[in-house]
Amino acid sequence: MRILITGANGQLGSQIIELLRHRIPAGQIVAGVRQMEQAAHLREQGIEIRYVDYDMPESLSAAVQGISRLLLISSPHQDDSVRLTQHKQVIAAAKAGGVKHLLYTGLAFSGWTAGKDTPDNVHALTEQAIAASGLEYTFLRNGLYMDFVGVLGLKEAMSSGELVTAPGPWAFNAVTRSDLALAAAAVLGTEASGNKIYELTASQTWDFADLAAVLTEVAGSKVVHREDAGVQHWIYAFLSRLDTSSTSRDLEQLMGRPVTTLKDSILPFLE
């Protein structure tokens, strides 16, 4: 078994590789990157490096040679039409190159479902294309990254004693990249067959009042949550387009432990 992980220099991909090399021999792992020079440390660990550019089909054809399982980490491009084209080029190369199993990092609770209406987002459309390819697949539908708390003014809230947010019935199933990486490594490290779908979110939601309580604990002084209709920030429009409240136990089951606590999840954003 040889596994190709695309986006291997990225935040998620690099963590997956680090965890995976403790599960299977390094010689079975292939890191797909655009900046080869930034992956020299992986070669030193015995991991093969291959050039992968989603915009260059010829690079994809070469990269998938001898690969049995491929993890397609979704493109970071800002234009979803471009992203979908990039994803479809990877899918085509995987099928033509003899890849047996394609894994894809989509978005929790917004994926494709057989027999349902036409998908309306890039992740669901990508999943649809993968299913239509005939390749065996695993959809790793990642929950909201905990990173979004980094724009909420947590340090300022601890200083002022108030966490001020836009009004709304906010509830979050957010998780850390490290938890998602651990789940992905667990899936990649097994040779289970068949099509699988995982909704990788927290098993319980938290809200801004919970966040204020954690900030109180960290600060050692009271932090209260207050809603203010005058708060204007792009993050709230972004969050409103996602399903941030549905939950699943898939992530915890794959990790074999509970998700990282809210307190431990936000500490990196308080440094």
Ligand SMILES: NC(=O)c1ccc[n+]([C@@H]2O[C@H](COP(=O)([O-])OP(=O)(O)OC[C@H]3O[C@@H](n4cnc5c(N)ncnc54)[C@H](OP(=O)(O)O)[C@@H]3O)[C@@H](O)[C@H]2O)c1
Contents of the next structure:
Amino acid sequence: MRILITGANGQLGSQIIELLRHRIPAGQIVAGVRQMEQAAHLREQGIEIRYVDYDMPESLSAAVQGISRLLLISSPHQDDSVRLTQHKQVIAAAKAGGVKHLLYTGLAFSGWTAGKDTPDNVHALTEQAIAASGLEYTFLRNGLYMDFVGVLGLKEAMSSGELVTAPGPWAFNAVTRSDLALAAAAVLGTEASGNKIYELTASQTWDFADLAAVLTEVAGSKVVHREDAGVQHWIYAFLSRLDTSSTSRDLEQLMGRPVTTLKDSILPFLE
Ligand SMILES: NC(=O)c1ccc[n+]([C@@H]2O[C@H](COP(=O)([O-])OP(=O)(O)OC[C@H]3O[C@@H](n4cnc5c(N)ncnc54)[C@H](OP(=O)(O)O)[C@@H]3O)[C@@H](O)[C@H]2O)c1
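Got the form predicted alone; any chance of the form predicted together with the ligand too?
Below is the entire complex, every chain and molecule, led by the chain shown above.
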């Protein structure tokens, strides 16, 4: 069994590889990267490095040789139509190259919109293309990365005693990349057959009042949450397009432990 992981120099991919190498022999792991020199440390650990560029089908055909399982980490390209094309090129190469099982990191909150017959976003469309390819698949539907808290003015809130946000019935299921990486490594480290779908979200959501309570604990002084319709930030437009409130036990079950607490998750954004 050889597993190719794309985006291996990225934040999620690198954490998955680091965790996976403690679960399976390094010789079974192949890191797919664009910057070979950045991945030199992996070669020293016995991990093969292959050049993978979603925009270059010839690189994909070469990279999938001898690969039985391929983890496609979704492209970070800003344009979803480009992302979909990139993903489809990986799927086609996997199919043509004899890959048995394709895993894809999508998004938990982007399923098919209720009432619509067809998927309408890059992750659902990619999943549809994978299913149509006939490859065996696993969909790792990731929760929202915790990163968005970084633009909420947490440090300012701790100084002023007020976490000021746009009004709304916000409920978040945001998780850390390290939790997601642990779940992905658990899936990759286990031989499995058949199609699987995992909703990699926490079993509970949190809201801005919870966040203010955690900031109070960290600051050691009261931080209250206040809504203000005058708050303008692109993050609210982004968040309002997603229903980030769905929950699942899949992530905790795969990790074998609860998700990282809200407090521990936000600490890196307070440094
Ligand atoms: N769940 C969420 O809330 C959320 C939020 C943001 C993004 N995402 C998705 O999650 C993915 C992984 O997250 P991350 O934090 O690991 O992102 P990241 O650190 O930006 O890593 C993305 C990886 O994709 C690689 N890549 C970019 N274009 C490529 C191409 N044309 N061909 C092959 N590889 C390419 C990059 O390679 P280089 O190192 O060579 O640049 C990088 O290694 C993102 O790409 C995005 O699709 C999810």
